[in-house]
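Single chain ahead, written as structure tokens, the form predicted on its own.
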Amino acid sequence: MPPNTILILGGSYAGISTAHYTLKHVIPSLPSPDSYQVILVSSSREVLCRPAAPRALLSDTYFDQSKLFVTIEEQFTQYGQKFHFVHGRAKHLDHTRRVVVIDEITQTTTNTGPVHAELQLSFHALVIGTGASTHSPLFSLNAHGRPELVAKWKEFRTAMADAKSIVIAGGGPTGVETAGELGEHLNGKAGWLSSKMASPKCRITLVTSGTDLLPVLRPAIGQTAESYLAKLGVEVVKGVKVEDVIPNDAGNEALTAKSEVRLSDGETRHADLYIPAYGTIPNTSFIDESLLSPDGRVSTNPSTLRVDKAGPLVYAAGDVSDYARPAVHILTEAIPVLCANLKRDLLAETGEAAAEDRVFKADESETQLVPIGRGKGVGAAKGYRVPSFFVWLIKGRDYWLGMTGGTWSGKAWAKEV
């Protein structure tokens, strides 16, 4: 009899964390643990420490590449045959038949690249953790994994060396961090007594539609971020949207194309490089619209992390889910809740007395840390504003690269929480 499959879609923070937690704490607690297996599906064989991308895209010298990119399968050898990895992308979820169709990327290659095959995976339980893609290919493993991302970084670095003007769209953490990293890398820093850099080598403009930068944080913190950026040669334009870019694929397919950036106030900025660093696109194209919320994310019970409309034993978390705002610290608190309810549901169907649902409550406090360059930063934790040194110490030194290793290897989930 084939084992009951706990199918996990997505090979980043949500998917890898859920897989480790399930293998360590859920399956061993079931009456017949040998009758279950975990299959993890990921479009990339490697996982990226994604928060580090704003600095990593500038030069390989900033980070140890063996820590920045980690092979997923190697992190799960400890579980033997209870774990299986599938390199591929979900094409269609049939939640009524409880089957996911996968576009599998095989290890067979031809002159045109790897051979693809269609694979149908039936599931007993399903966890959707496919995350979200960025508008710019510089910030994540969007399509073809590490080789594509490294090639994009190389192309960008070549163009960056001669750039005299860069326009970045987006006033959230990615936009602010990218502007800060580029500013310091290309322009250096203004003198101690200067409020801004008078003649930067590269004119960098950060455009945001908001009245202040970093809308999750109080305005005063956003204003401090703006002052730090000014010292790195970054001009901030607020209350203005990017309405059009010519060519329209600049910063994406035409990654390094010189462009005209037309703003909602009627102004046009000419840029040697344009970087769309705003928002993300939920990776939900394979999911029926009936399971999605208006913003395109998976409609998820915010208390139990079940996808109630999809039937029993279906869950979602991370950037693909509407359970909370996208944030790593919120996801870290969600994983034990999701897995506790998965265990509760699996035990209940074996006839054991069902425990109470474990209830998740998202941290809605003012919490966000945003490095600005390699020595400054702004942020708050649990509603308390924190000093620049604290942001550097916790995040700015290595963008959490030293902490993610425990997540990927499962050591962070050694104890049941």
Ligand SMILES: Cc1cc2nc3c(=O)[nH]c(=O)nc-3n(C[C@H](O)[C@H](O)[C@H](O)COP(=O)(O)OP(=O)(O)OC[C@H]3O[C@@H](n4cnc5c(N)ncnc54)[C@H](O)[C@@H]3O)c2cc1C
The other form holds:
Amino acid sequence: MPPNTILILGGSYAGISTAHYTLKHVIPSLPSPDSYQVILVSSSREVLCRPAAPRALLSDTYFDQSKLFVTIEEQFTQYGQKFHFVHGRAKHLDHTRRVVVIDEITQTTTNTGPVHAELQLSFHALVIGTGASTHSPLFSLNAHGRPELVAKWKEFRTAMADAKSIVIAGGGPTGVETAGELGEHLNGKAGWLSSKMASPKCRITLVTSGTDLLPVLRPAIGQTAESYLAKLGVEVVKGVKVEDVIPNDAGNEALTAKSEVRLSDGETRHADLYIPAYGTIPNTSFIDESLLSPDGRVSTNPSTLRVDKAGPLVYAAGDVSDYARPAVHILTEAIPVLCANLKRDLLAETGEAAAEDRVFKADESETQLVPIGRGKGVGAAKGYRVPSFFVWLIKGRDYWLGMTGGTWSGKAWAKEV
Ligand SMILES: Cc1cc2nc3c(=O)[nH]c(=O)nc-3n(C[C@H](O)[C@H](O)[C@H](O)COP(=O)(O)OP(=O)(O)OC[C@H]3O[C@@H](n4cnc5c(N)ncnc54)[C@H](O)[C@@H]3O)c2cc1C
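Moving from the form predicted on its own, what structure would you give for the form predicted in complex with the ligand?
And the full complex, kicking off with our chain again.
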């Protein structure tokens, strides 16, 4: 085994992209490339095109399942022994000893469930890309990967068929997209001349504490989203928080439990299904608190993407990091910067004159595309409002599933940028 391990935690947009970029452009440019290997650890064997989840959860017929879920290890056979995949969960990072303890899953299919073993991995360099989990298990490969997610989708689909009322909490893109997809799937569309669906088969309520939907975008765009949702049988309740849900694990452990949703305006809504579609929980429970920012993400230098407090050659990017807001286009721009600084730091160790740090500047422009159902959408790109047709064309048709394959296979990272 090569002595120097570049350890990457998390097998999704951040981890997979960093692994390809490192294997293609960092290791080959070092004086002794054979002395480095990449180990990628992920709690799921497969990666999910996560933006597609709001539609994918409704039916397997909407997407080619072999593109929606992709086996990580198969994407790296091109690198031979330079790459190793470990199926497991990082459960403790000892950044002073530079070791990560892994709860490795050595076998998934046994009569008594998965077989676990403890593995200790020392690292020369570390990239943390363990992302964030969602409150609802419908939107991500939370702890147990694809089998768990598919089972949750199945349970939800069965309950959805008879649901007369659904309450969704969260006025960001996940809430809006989920409401739109559910609305069109269950209710169809109102006629051209109707501004809203008069008597939808399923009453869908989207609750947001904001004054408008989609806070990253200007209010007028959120208002257009609201009007599109109305045509799909979705009522939007604004400026109101979900204060309590009974039972309190409805929409989570009790995924399909009927519930009472208590709102901050004093109203209580009955829900056959409740979906918490607000916020995320950073996957950082294995990291020492001293390395975290107050919101629980990894405290990362936003310019260099180093985790300065963790010692040399430690980096973070993606939803686990506090470097920027969670978005794939921002993450995609961060990977070449992270890897340039990794290369710089590794070269500096070999005695080469250290290059300047490459500096990351997160795109803070008004950029977000939000499909609403299968034919419409709202959004802006680089500060310009874009028409509904554009949102459908770029994202709403397939939620970028067609483009994501290149990220997983490494083709998107063929060139050093
Ligand atoms: C429903 C939904 C829709 C979205 N739509 C869009 C969109 O349209 N456009 C956009 O730009 N962004 C979108 N996002 C945000 C986008 O999905 C994230 O920014 C992106 O997934 C972040 O990638 P990541 O690699 O940082 O983390 P994640 O995608 O969260 O992946 C983290 C990976 O790490 C693994 N992991 C977790 N803990 C551990 C551990 N302890 N040890 C080892 N492995 C671990 C997980 O299994 C997972 O595979 C959406 C998010 C959601 C939830």
